[in-house]
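For reference, the chain that follows is the form predicted alone, supplied as structure tokens.
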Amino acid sequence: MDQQQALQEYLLRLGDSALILGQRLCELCGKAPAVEEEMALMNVALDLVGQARNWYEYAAELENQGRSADDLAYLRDAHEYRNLLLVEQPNGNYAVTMARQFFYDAWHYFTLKALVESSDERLAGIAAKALKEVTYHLRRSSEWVKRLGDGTEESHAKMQEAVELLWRFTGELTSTDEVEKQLATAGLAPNEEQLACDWQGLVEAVLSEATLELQPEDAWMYKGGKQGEHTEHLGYILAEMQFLPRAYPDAKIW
């Protein structure tokens, strides 16, 4: 795989993770615990979908096979998606929703912060714009983890359960493969060790402040999402998300 192909693959990973998590959050429309939370969730979802489009547009240009950002989003099968396994996990109760969001936001923030310094100007520009939005995402999700973790006995128990449930999907956030190592060496992607250190440090600090038990760093982890190996949940997400574009491929918005 040459550098351009590796970059295209990396762009799909960024875009797919943002899109799938955005779709998961959209499932909560009309189901949030409060009106303010519904507005916040939908705003975060819109941010993520917008970011995904930017990554897809760049990936489509590099691919140069006539596919658009919409084609990449809606006309690929599950095994062609490169999203993190974490983002395709069900919403569950609100503790699960916010624990998933926090783990992802912490990774997303440090990833974008590193990409702003990328040697690829297009990559750095997209990251800089997204970083402003993700800074808010991280502040919001970390505050919810603290609020629920250090809240009532019930909220604490649910947040602890959520952390333990989702921890097994966090290994992909800080582990890299040859694609990411190649790009990191070229100054295009984050340094593996620095990203892992930053993510782990922030997560430990927030969980401690939330009076939640830290999870073992050497715990067994699910992996494979970045290589197209997914849990059963992704197929259901795509079936709902892709129905209209696949059923009516020539449909246009009037």
The other form holds:
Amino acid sequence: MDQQQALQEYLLRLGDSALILGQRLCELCGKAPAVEEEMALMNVALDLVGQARNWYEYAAELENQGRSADDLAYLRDAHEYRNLLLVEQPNGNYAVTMARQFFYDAWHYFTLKALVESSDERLAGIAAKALKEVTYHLRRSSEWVKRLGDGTEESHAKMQEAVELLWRFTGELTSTDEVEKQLATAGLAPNEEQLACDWQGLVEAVLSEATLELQPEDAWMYKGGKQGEHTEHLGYILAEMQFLPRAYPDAKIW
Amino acid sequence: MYAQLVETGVKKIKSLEEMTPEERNFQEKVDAEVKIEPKNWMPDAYRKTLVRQISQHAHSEVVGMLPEGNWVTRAPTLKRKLQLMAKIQDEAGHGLYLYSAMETLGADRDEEIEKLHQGKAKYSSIFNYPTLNWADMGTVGWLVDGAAIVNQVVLQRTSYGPYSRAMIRICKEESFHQRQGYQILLDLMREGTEEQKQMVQDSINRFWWPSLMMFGPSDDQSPNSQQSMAWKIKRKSNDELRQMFIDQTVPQLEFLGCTAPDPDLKWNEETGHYDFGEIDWQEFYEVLKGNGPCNQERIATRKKAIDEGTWVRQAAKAYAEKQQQKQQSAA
Ligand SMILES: [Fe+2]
Ligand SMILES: [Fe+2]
Ligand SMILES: [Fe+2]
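Since the structure above is the form predicted alone, I would like to see how the form predicted in complex with its partner chain looks, so please show that one next.
Zooming out: every chain and molecule, the one shown earlier first.
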């Protein structure tokens, strides 16, 4: 794989994770625990889908095959999606929603922080804009993990369960494959050790402040999302999200 | 608009002579277009009516997120998805802003929401209709936000200060929603396939009459209007507003190249207004009573969200108290 192909692949990973999590948050519309949360969830989702569009536009330009950002979002099947397994997991209760958000935000934050320094200007520019938004996302989800973890007995139990439920999908966040290693060497993607160390450090700090138990270091981790091997959930997400362009392939405009 | 039928609890409007000095002072301020502020004295019935009106309006903003939320996961392009998400976020903001205005009257948000869930508080009948195709996201913006604006533009001058200011802020965003909704329809009609154009016409057919119902009962059936007008919390009659809406909307409808499902709709040279057919008032009152196509689902969804969120809100409260205690013991 040459460097440009690797970069295209990486842009899809960034875009797909943002889009799929944004889509999951859209599912919560009208169902949040308070009106303030309706606003905040939609705000985060809006940021993520906007970021996905930016990554796709760049990927489509590099690809130069006449595919648009919309084509990438709406006309790829599950095995072509490159999102993290974590973000396709169902919303569950609010503890699950927030644990998922926090694990992702922490990864997203440190990833973008590294990308801002990237040698590719376009990449660095998109990352810089996203980093402002994600700094807020991370602050918000960290707060919620602490609130629920150190709130009531009931919320503590639910948050602990959520952490245990989702932990197996977090290994993928900090372990890199050939694509990412290649880009890291070229200064286009974060360095694996640094990212893992930052993510681990923050997650441990927030979980312990939230009085939550950390998970065993040797816990088994599920991987494959970044390479296109997903859980059963993604197919349904795409079926819903892509319904209109798939049902009306002749439509040129919406 | 979003408050179609607001009880005032007043049987007969008092003349200035019949009023107590306080009431008289209040009414003279209202007559002179001086805004009433939270700390000012106000008649109990005025306060209660406003709480009902503003809470109906706030509930409508929040319930109104559901028919749009129904399509946000299926928006057909990234651009349309982002637009719809931004609109829904605005509506949640309107809800919050209005609940705050309502709380300046001494009402409690949770209590009013509880009334909604018990079926004791109203919200706009329009949100009890289903959104069945994508074009509905255009039609809702164009007709529903459009009808809301016609009402809310006059409410910018409403006598209660916080409500008036909320309306000024909200109207700006609603106008944006309306234009955006219309653009969806216009794009589909201009460059869409036959199937897409049919979506638009089908959508207008379904939303036309319910949008006209948003202005509430006809004037001869609106016993509460007169008192609300005297208090200047209502500034134009239902029928006047409905006519304004029709007059501004029909040319836009024609520009789309679509039709309204009303054979009696035609321009009247003499009156300078559009004539239109009789609204199905039985349907209107049935929807208001809870018998619309989606009443049960809408309330059930809202109730479930708040009920299932109870432990979350309790945790947030408990956490905040713990943090406060920590701070105090540190100090
Ligand atoms: Fe934002
Ligand atoms: Fe609104
Ligand atoms: Fe609106």
